[in-house]
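The data below hold one chain only, encoded as structure tokens and taken in the form predicted alone.
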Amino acid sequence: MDSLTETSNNALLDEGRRVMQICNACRYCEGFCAVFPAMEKRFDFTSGDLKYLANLCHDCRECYYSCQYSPPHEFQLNVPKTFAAIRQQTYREYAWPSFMVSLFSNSKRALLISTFIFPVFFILASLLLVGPDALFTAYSDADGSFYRIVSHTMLVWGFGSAGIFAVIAMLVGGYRFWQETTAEKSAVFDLRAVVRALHDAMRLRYLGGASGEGCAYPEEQASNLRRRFHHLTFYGFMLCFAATSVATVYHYLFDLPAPYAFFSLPVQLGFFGGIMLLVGPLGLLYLKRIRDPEPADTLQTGMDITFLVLLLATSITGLLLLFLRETGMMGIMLVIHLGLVMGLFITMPYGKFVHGIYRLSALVKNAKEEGV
């Protein structure tokens, strides 16, 4: 970390301490979410405390609109914006390997690489390996159309390696986050705390607001839209993952290679997952466009948009591939889709996706502190 970056990070943490000390004296927002009860357990705020609280924050924004000290008050308290900036800092600080952080820290560069460079590389590679005639030829499902363009072995080794790398990189980042933010290391082995954290995460409990009517997003009025679009995005992603897992079982256990019929289990899981990954990211992008910009952090917004656009592009090309798989457009759609999926895998540990690891860790720590 260079001296300029370190100075900037220290200034951000100093601002986080100032904000938390004022909030700790006021405590008006203690019933809004998990952050403020956790804050009240502390008198001083270490770097680890601030990073824990920032990742425990779900950016529901109720505290911003309820705060008597938010702008234009001279105290200029803006908890959502401050915590968003600290979260973004943790994504960079704990990421591994460090040289990849520099490559993907700029959201525009990350978007260019993941949604353009990788697909173009896959197109050029396919033109070189199978030629343009094969790439634009129509194949039937019985011909094993996908494998006429990319062999099963190449898919397994290429995407298996990328997936393993992404998992390892995110686990290393999660471990680093846990090491700094949690003094009681045994909390991660507390089954009750883990179950409670998973329950809160799966329900997005803290996007429900204090009343359960939703968070103050995109504007001051309570709304559950953000919560619903997040659910569609997350569970759509999980359905697509399930589709790949079921297809793997079909291939290796039952000797049934892809492609599969439309009403088969893998295709249905992928189809509905793809639809959810269309609606969810589109809804979240729309909410970001109409939201109040004051409680938002610019760098975090760029990271969010990059991730949502990549998910959206992946789902669109996946659905197009499903419906064009016996036409002459199948080959080009396949390599574009594979390029986007590879871009998603490689950028996962350095973008918004990794926040799920840190937030779940924060929820486990919070459950443990609450004595669940």
Second form
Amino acid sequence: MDSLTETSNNALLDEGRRVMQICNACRYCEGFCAVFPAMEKRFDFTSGDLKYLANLCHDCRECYYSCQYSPPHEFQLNVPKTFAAIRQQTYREYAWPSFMVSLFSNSKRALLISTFIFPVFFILASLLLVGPDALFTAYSDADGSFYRIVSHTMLVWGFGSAGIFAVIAMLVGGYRFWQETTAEKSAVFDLRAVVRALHDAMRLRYLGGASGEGCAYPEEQASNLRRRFHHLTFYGFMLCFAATSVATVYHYLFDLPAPYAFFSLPVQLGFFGGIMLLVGPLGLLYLKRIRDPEPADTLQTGMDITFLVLLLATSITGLLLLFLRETGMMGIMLVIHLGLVMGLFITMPYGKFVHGIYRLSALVKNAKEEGV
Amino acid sequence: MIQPGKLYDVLVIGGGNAGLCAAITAREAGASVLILESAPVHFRGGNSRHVRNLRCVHDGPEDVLLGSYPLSEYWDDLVQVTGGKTNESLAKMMLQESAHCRNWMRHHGARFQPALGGTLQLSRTNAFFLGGGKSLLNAYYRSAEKLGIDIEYDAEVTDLEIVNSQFRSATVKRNTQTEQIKARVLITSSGGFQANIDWLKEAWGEAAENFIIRGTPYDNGRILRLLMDAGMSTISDVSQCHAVAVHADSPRFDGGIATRVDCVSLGIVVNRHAVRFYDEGEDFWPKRYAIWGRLIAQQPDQIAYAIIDAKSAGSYLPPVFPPVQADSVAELAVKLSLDPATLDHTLHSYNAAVQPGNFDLTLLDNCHTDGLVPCKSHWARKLDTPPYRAYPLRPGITFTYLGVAVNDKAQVLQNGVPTANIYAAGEIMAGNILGKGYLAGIGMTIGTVFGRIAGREAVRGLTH
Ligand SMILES: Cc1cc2nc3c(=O)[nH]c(=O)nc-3n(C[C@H](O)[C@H](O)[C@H](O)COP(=O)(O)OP(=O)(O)OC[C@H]3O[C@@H](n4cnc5c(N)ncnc54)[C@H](O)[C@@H]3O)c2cc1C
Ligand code: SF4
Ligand code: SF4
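Switch from the form predicted alone to the form predicted in complex with the partner chain and print that structure.
Next comes the full complex, and the chain you just saw is listed first.
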């Protein structure tokens, strides 16, 4: 079976339990990552334990290649694949609200909605609201280009509320995850643990492998490629986010509305962020294409690809928008870009983006357990 | 892949640790090398894919090794476990060499793991492989491929042509075809014969049918038998092996390290008749686990049950399969298909014999029984707190010691005289060092040191 997620939730957790019981008797992989030392602290595995451990796993695959019990051995041990399936399950189970989960649980449908339906809807809406002539006119920056198509107020309200919705939805998920994985209702907030976890996450410490040589990804020989592309993706995303934030500050505090010159801070942030957000996801998609499929779960892969394609579409249209800003294509580019960003916001709590939340929670919990 | 018709400088039979060390060394010395391995690629690496560490001499703290482990101490340990059944000059040379092998290993991709929770107690004497033996072997195979060593999987050698103590060619079976392989030198590194149940029966009788073979099913001793048939000198004897207690539900072969069960000293162990048969608390478990394989092998149907109660939860390594659990002794007996009355009696007499004391697993404590046969000398606590847990046990054979005699160049001896072009390394000659007994991590010392020597000497032999 290519996807363990298709088995029922309980059967999947039983499989996780079986796998962890064998690993806990073996322990050869304890030097690879945080999962095994955390496993060694346990004798039995509750479903909360398994979800915690699965989200502590960053899919480096070292334990798959090193395992003397990996298929075709009769134990059929495949830790990364089992954990990928359990993670996929946590992403669904804790997401909120549930009707959105069923809407986006199929990654092909999620891809269709976010990269096609949203932009098309935005195009139709703009055609109705501003009309085709205005949409396809070339505006100079001095004309206030973007705002000829969408008013600033509409942008702020539309994307502000979508953003807030996404954040709330994800916080609910994160809270539910914390509730189930932490039986002893200890305080979520342990500053030292949080700092430690953030520090590890920002550096992608674990993607560096046991001693900086990287992960067994895309293939058995350790490589740091994924870490680099992930860094580009994440920090590219953050730069784009910073660009928008700076622009908002400019707008409200300094009364400096967009568009800004190419060498202004917001555009520079957006430009470099956009390039990074182009190269990063492309690299990750490429690695996914050439990687060894055995330790992967196909459903999880679908979710990964959806998210990467959406990021890529967002960065491409964002960059195009920058270069076509003073041409007749600006309007349509802007609308498509905004449609994609809206798609990104709305699907965020139901897609791969949430791995950041669960993984970070798992790292915090781990830092607490380790007493650092 | 085999290059058809080629006369190889060196043919290595068996791609485990010893074989890879030999092949890489020979190749780096300039020889053309072919490795023939019985197993398919997924199961390559023999018993070596199951290992965890290597015992080595060091005179001070070295990267992952704590403290120091001088040659004299390693030697004393070896003499103690073998009762002196070891070849002193060979063994001392090996110990000396063991101090220098880790850099070589690292150079060929080996990764070691810093001293961590589970490995701490052995971190003075043993270097642990990050990810275990399979990870090590994967690295060696990558190295071998890069060096241009030819490797053929699914290729069991079924016959050797040896004329006047001189190796000429090997017959290899691939799929349904057989093929002759010619080489100027032969290195045998095909492991012990522990996967050959019929051969085990020579020493153990029908009991061997119930043995679990912890490692590879491919170590069937065929090459050892061929060498013996060709008149090579042997060492140790057919009954000597390393055998431990493993979970009875383990796979017949290749269950590896995970199948160990280490709660014996916490409770009692009964046989199929629900009676005890040996002092479970004789000594610390790491010093005793290797006798329990034999002990269980001597019980009816070669099965036993380790029984503990709730007080022991958390004080032993979690076994590979969940326990048989029950809230009463009677229920436990039924679940284990033991006679309830006898088990009840066994438990009662044990509990009655337990003396008060201060339970401490880190010491040879004063919790013992009085007037019980067999006694339990340490860690004896009453079994009175449900739920009771039981783990079924069987003898698990790690590897056998009967092998070919070699000299310090790893040359196989015939009537005490070195053969011209036949070498041996690893389990197939382990008996030279281990006449009996065992020291954790010495299997890898033997394979690594003698593998490298065999590779080096084989090439030296070529040019003379
Ligand atoms: C579960 C387990 C744990 C262990 N842990 C440790 C440890 O931590 N430290 C330690 O030092 N030792 C350990 N040992 C012992 C150790 O595995 C051996 O001593 C060592 O690996 C032997 O290496 P080798 O190369 O001689 O044999 P192997 O690794 O067994 O290699 C022999 C190879 O020869 C091949 N072969 C056999 N016959 C033929 C044929 N006719 N034609 C072609 N190929 C053939 C086999 O397929 C196999 O790959 C452990 C053993 C087991 C089973
Ligand atoms: S993945 Fe395999 S080798 Fe690693 S700890 Fe688990 S059972 Fe052992
Ligand atoms: S895949 Fe990597 S991170 Fe995940 S459990 Fe295995 S070794 Fe740890």
